[in-house]
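Single chain ahead, written as structure tokens, the form predicted alone.
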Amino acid sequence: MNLATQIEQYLPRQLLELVKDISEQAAEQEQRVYLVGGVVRDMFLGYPNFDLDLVVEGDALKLAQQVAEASHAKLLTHHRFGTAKLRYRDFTLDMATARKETYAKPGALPTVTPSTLNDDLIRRDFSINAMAVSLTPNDYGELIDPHQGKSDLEHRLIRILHPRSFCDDATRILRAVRYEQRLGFGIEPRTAQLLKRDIPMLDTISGDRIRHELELIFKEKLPELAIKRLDNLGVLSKISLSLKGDGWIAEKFDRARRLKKPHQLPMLYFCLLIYSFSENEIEQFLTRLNTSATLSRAMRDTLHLKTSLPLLDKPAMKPSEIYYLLREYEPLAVQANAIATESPIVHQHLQLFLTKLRYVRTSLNGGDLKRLGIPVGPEIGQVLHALHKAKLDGEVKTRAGEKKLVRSLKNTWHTC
């Protein structure tokens, strides 16, 4: 099957010209270049995907260096795996030497050696990601599909390539579900049996790699679908017995998306995912996933703030009271609780903090107070606090109003 016409129609002109230039450079060096993996899959499905993967039967690192110099791309190389990433303004391009993988033990990172395209394809996770298209001039556009990936696409199936696939790399369990839910496919029956058999193999996977797979799920359009499926399969409980993928999660994830702050979503999803955890459970989870200090604090703060929400469930609270209750918490933790709470009053107070109160600043600073006659020492801090509190509560609104309050406080102290 030849896909030359489809490639010409699918890729933007700039990207198409770059790919052709790469293949011509490779051919001059008697090397072959192939378009592989997700872009081939998505081209058949009609989905845009312009972050390309190229496999080189030859020396991908040397070729990538030449391409980067000629096209002024930013280049990042990984010599251990024979891979290179070229970054352009509107897309990225990954190049890899065709390689064979061996696993010293289940869950370990593979040992890679240069090899052929066929060896490179069989090391991949699923048949739909194990297709390639030749970019070499003499057979440009030829589909290489040794594992019937196109047939599985047509039958809407996620299928592994060999029975030990999940044993070698149990992160493929999470990826199988991610692709299944993203594409609306089903996991092929034998693959489903092997997936359930090998769920215990997740214990062989480092926390960093499991966290990375969850982060990829959280970048999906509707991650709650994958979370629910992982829960039903018993995968979530293998990561943590406390994780749930129920209707509550689906509702709260949907509310998070309505904020229209996509850069916050992955961390916000994590905070909502652990909302039912106890203090011991969250510490075990953070240790298991080896989370960053920033994410760890956001999740811990989410649970700590949750226990303090009754203090915010009072209609007549002053803005300053709300502010001083919340100022020490990570804003993401405040946002997670605003999404999770069932109390309209608490929600209103949390949103007031997020949208207004945390941005309130006084016009006067310590230098201004000294010029107004406030002595250097603890008095300056006390006056700044009083000014900030008054501004939060709307008692002063202008710089002149702040100065008037400072003089009033100063006169009060002198009177005392």
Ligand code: ATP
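Predicted, not measured: the structure shown is a model, and the values here were computed from it. The term rigid core refers to the maximal set of C-alpha atoms that superpose within 1.5 Å between the two forms. Numbering follows the first chain given and starts at 1. What changes on going to the form predicted in complex with the named molecule:
- Relative to the superposed rigid core, the position of the CA of Tyr88 differs between the two forms by 2 Å or more.
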Contents of the next structure:
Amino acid sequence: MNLATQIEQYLPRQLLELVKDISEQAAEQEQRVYLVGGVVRDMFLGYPNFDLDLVVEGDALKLAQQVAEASHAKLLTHHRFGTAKLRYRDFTLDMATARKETYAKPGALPTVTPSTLNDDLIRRDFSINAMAVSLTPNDYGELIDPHQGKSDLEHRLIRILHPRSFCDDATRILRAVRYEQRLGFGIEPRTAQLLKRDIPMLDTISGDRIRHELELIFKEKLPELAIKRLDNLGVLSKISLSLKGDGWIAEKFDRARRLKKPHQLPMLYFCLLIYSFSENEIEQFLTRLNTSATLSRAMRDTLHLKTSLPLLDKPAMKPSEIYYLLREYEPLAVQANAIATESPIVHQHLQLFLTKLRYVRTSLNGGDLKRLGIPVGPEIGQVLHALHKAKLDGEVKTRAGEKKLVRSLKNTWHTC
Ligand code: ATP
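Mind sharing the form predicted in complex with the named molecule? What's above is the form predicted alone.
Below is the whole assembly, all chains and molecules, this chain first.
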């Protein structure tokens, strides 16, 4: 099957020009080069995906260097892995030398040696990601599909390439569910059997790799679908016994999406995912996933704040009271609680903090107070605090109002 016409129609013009350049340079160097992975899959599905992955039978770095010079693309090389990244206008293109992988033990990172396209395809996760299209001039556009990826695409199936696949790399369990849910496919029955058999292999995977796969799920349009499926398959409980993917999660993730910009969502999803955890459970989870200090703090704060929510469940609270209760928490934790709480009053108070109170600043600063005759020392801090509180509560609104308050505070001190 030849896809030359499809490539022409699918790729934006500038990217197509770059691909043609690569094709010519590869022929000059007598190397063979292929388009592989997600882009081939998405081209068949008609979904835009212009982060191209290329595999070179030969030396990807040598080819990438020549392409970078000829087309003025920016080049980043990774000599140890034989990979290169080209940035060209708005596009990025990854080039790698075709490689063979062997796993010393389950879950370990593989040992990699340069090899052929076929070896490179068989190390991949699923048949739909293991297709290649030749870019070499003499057979430009030819589909190479040794694992029947095209047929699986047509039958809407996620299928592994060999029975040890999940043992070699159990992150593929999470990946299978991610693709299944993103594409609305099914996991092929034998693959599903092996997936369930190999769930215990998740214990062989490092925290960083599990977390990375969860982050990829959280970048999907509707991550709750994958989370629910992982729960039903018994995968979530292998990561942490208390993780759930129920209707509550679906509803709260949906609310989170309406509030936050996409790049802020993954951390918020994490905070919602652990909302029913106890202190012990969260500590185990943070250790298992080796989470960054920032993410750990957001999740811990989410649970600490949750225990303090009853203090915010009073209709007549002063803004300053709300502010002092919340100021020490990560805003993301406040946001997670605003989404999670069932109390409209608590929700309103948390939103008030997020949208207004945390930005309230006094107009006067320490220098201004000195000029107004406040002695240098603890008094400056006390007056600033009083000004801030009055501003939060709407008792002063302008700079002149703040000055007036400073003078009245001075008078009270003098009369004391
Ligand atoms: P998308 O970015 O749309 O999720 P992609 O196919 O581009 O899809 P990447 O995560 O960028 O996904 O990976 C590129 C390719 O590398 C995949 O298509 C797959 O063939 C291969 N791959 C990635 N992770 C694994 C893995 N854990 N095991 C085997 N192959 C993998």
